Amino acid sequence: MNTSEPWWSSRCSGALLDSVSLLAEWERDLLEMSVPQTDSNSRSRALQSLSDQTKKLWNVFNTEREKLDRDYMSEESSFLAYLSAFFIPNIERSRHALSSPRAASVLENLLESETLRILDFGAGPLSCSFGFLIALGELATRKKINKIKNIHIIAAERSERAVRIGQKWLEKVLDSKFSIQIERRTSVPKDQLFDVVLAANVLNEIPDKHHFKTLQLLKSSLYAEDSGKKSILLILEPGQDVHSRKLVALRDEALSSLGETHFKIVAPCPHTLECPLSPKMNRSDWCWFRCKFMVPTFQADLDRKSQIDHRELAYSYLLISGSKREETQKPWAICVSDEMPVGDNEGQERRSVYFKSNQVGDKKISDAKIEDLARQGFKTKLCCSSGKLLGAIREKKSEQESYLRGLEVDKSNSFELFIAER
């Protein structure tokens, strides 16, 4: 759910927890852990210290991945850097991924249960659990439904300290009407089933050869189809090409090996065929999504010091349902690019020829109109329910809203020309 006010700006933004208090707890603890509060300059010195540590961890994550220690959370500087740069943005990424209409249609089932069982795999400081609870709370507020009384979280995480601080914050900010139980495990319990399984930024930290086995393990933690319960699995990864492509490859392998009957992809895919943006297609683009984020004040101060921009967050994801009993209505297509002008005037003639030779569909488009669209049209890419990747072109009116990446599209939309993407 995208609203004019961010989730962290109001105590009423969610029905489950107090997000204003969460920001306050996070900021206070970071300041206290980084620099002793002994003088009036402690905040400034803490910001500088945290930003220096963040730059180092950011560089390892993004340019020197081979240097990433599996136990980086055990090092004080890396632990503080992670809390500074990733905790709040990862809450927003997971919240945003769970806020689409199709995700809401699955999450709504969870509001009817008194007890909510959550497995947070690779939990860290419970960022994804926070994001899930905020998204669920927003949905509960809209739907005016919430029968939940008990929340039980199993955090499968190597770092005890990371879970401990996330647990501390969650227990402080969760509405007192809910009973909360949080357990840390070093591995996924094999004797328990869950309503919700979360795996955020985990696959990119384990070898590729273990990805499919990990998916099977997480899928086996969902309630079985014949249990009568609805359960979901969220896999969230960074939006960079290397991580997104690996997630797409895992999706295709799972569909091929397990078969569609074993699980149902709820989002973002409008089909269960091979992904037209898979690595084997050798395309320069990939499947990722973005969200605009109104950065809270302390995060913005940290970002200015470390020169990291969190005002726009990228991610790739899969939302999988453990039950196929009720088919979630899927859109005709999903936008997998932002809408952009087709190009400059110099390439108009070449584009016109390309559009004419690659147009698809029954709609009759005159050559003159195609030439006009090739000169001043606006194009977005659509991943369609047929499994095809199409270019959708229209004449954009000034008052019309752009087709943003991730937008669900039906056939009644105002595209004037469809072309087959190569």
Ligand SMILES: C[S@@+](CC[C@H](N)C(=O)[O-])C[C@H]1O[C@@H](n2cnc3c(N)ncnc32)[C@H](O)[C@@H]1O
The other form holds:
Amino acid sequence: MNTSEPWWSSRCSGALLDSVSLLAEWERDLLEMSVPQTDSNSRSRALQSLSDQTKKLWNVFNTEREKLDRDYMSEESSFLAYLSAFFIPNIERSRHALSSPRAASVLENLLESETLRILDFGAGPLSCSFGFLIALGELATRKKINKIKNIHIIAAERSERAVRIGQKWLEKVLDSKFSIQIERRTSVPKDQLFDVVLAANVLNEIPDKHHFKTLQLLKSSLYAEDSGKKSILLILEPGQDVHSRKLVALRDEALSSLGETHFKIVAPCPHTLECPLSPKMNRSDWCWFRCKFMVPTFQADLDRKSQIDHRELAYSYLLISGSKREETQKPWAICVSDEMPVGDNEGQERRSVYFKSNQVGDKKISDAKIEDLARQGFKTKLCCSSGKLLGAIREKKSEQESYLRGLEVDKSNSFELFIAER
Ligand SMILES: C[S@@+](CC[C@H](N)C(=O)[O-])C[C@H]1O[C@@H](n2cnc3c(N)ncnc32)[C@H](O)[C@@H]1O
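I have the form predicted alone already, so could you send the form predicted in complex with the ligand?
What follows is the entire complex, opening with the chain shown before.
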């Protein structure tokens, strides 16, 4: 597959599933479920009805979460709204979180097994399972390996209806050379082990006091390393501050209670010390990532009606290895902001004083250079392998690419000044 093409525009030869057919099935079923296809206006009436339902669910998710009915996925209107506004974007969020070089280094092992056992907790219509299978298929195509023959998914999900539609689509679009078995359970089975455990956008539907217990349960569902298997757990949450901060607090709690040998973070963190963006630090920023998304045509039609923009998708996440000995290559740092000009002309003097007194590192930089950077520098925030949060400043030339949130950074990158962030 050409890497500049979005996954949904190609049948992905050599991969696991046919994304073009998935999009077609999703569009056809959504239109059919929303209004009977009897007259020539049915498409535009369906779009209108889906967008009305989407606006309602969007509002509850974003501003009135306490009003969210625990069985919203089984209720007709919010089920259709979820499929309209969240199914495809959440496939992309999960796919993107699993496509970083560090995630790929762990996923690659999974391509060596004949049977892949997946637990999708809070699966809804299996969005995260689709995202995982697409990321794995892309990796299989790049690496030219794939020994998988059987895929077994357990969807631990309250809503039978949500799982059934995801199951119907997956059974239709999965390449026929793979055998697939999908079972729904209402809770995580305690007597089974998995290669892959997925929990996307579900932690925020569970009371905070149960987060750590849920994490332990999911972690204990992974094959341990003495089985000879390399297993992974993905927890993905929305990108907003409230959700990211809870995930970070859970990360810190797990590291301090379980210890870093039992809680091996593959991504995004380049260290296992306390998170410098944790709620304890009382900062206004938080740890989140994003991907640019080339929105498929039917999603774009739905978005125009509901006035939702999916061209950039935010999320926060943790990818954890089931193996105590997993040693993925950690980058020197990871960007936790996009690169921005340091500020306006007026603040230049104040900034220059601030840069001089907060400068870190052993590089000798002249006062004149610091003043220059305070005037026209570009700054990126970095979460470093030392556990520190640093501001990294450079004089950016017009032809140089910007540092973007989520990018892994090598120490040799061309920053001229580092300052400690507080
Ligand atoms: C926001 S949806 C996420 C669906 C899918 N993972 C995604 O990312 O698109 C959350 C799902 O979790 C399910 N859920 C919430 N709490 C649950 C629990 N304790 N046990 C099983 N399912 C649960 C809900 O029914 C809902 O379908």
